[in-house]
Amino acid sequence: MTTGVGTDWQSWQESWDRQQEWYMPDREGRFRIMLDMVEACVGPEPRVLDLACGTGSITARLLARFPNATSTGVDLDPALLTIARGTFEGDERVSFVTADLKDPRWTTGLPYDSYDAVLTATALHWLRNEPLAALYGQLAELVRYGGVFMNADHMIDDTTPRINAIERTRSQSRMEQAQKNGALDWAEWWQLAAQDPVLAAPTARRFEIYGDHADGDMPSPAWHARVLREKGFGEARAVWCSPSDTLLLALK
């Protein structure tokens, strides 16, 4: 993919990073814990899948970090891709691959047959059940013996419906008042992506994808845990919660 030119990619990392802050204002307190276990777990020169990289906002944290690690990023979205492609172009470190996690043959076109840690974050949200355990499966197999995978993302507890009435209504009084200090949201970070001449393109052919995708079946941690050992992990469980969000922790 050919990558625009002059274009400022830092400036767009950060945009994505306010307006994914915008709904998640402790992310980056995810991101470090997610680091702590990888260097705890492996090492700190992991061979890293990015997985659903977005705009590549794991691998970043993970480099600045670990410089010695390396990193393959996953995604389908586009436009997404444009933009780390752009941010990490010439770092030998980071390599890139366009895949559809829907499709049982998307681990064929990754550079390594295993990985010493799979990393997510906010984004197999969009999963239904059945597509995520089967990816959860295919997971346990790229992950070598003593690995790690780790997602970070929405994981709706069913069993505490009071609790998590209160939450949405903290949650959703924080981000009003975000959004009059000029927070941008989902919607209104895309509408500015489809304004650039770099990234109007595969904005389109983003929505063309994805169209206005809603949200998947958000089960709870107890769910993901149990679906990971079921598909060949050793153990599973929190090792860090917010209100909203947890990061679930899997060794092989």
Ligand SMILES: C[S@@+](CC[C@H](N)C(=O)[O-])C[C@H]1O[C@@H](n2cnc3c(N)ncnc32)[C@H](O)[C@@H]1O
The other form holds:
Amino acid sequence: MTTGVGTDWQSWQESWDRQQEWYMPDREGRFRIMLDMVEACVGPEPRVLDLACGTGSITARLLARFPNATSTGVDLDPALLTIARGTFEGDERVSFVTADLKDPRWTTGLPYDSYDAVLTATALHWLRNEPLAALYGQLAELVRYGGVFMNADHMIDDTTPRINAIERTRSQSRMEQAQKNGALDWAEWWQLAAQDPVLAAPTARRFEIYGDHADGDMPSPAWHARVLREKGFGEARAVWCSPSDTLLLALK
Ligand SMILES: C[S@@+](CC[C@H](N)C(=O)[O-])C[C@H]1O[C@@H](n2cnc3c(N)ncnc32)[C@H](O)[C@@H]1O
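Show the form predicted together with the ligand, please, because up to now only the form predicted alone has appeared in this conversation.
Now the full complex is given, and it begins with the chain already shown.
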């Protein structure tokens, strides 16, 4: 998607979205509810931290719906951040920070010391429980009083092993069917990025940083809600769920 006339960032955004939707067909509805809850909690002009932003998927939807919002995207992946920076180049509402959320000093690179909303999707399952709990403590300090944190992600309730197994089988067969219809999976998407003249070098760096993928603990919605309360949020509970994913909201 890089040609002689430059890189078509929008095409990279769209192919990233299709690849993510292969795993989560409800992804777009999940973003919509996240933004409904942002508006309800902190209004239509929020200062947002797009945590583990990837290509800036949340930021793009935020600004399309709330043009007076501002967003800081944080991520560690040099290839996804290249797409994010290319997409929003020249947009003064948006800035990006390269940081590892497991580094206790990651907040020092942020342009603001407080946010109305911290939003994240399909990302924190990359962290183990201990660093995730530490991160939640830092988020409780970053979100202003009355502000909100939302995490949309895979959260596994291990008190329901049979239901979980049924859901895994259902999801697997849907994905196999979608792949027969031409959907790209994670590995195939990264192969495309590695072949692109602009993304090849940052893609090689991201594989040095992460390997293929980092696997965290994927704790239950109840774990997330409890730890968020223990770390300083006033209330926390799910505001949406699908058979595989939960959108958890914590209010400061
Ligand atoms: C599957 S992507 C999701 C991106 C985006 N939120 C979306 O929904 O399209 C997961 C993101 O989490 C980021 N991530 C994982 N662990 C991280 C860490 N320790 N520090 C910063 N970013 C991290 C990855 O680099 C990647 O961009």
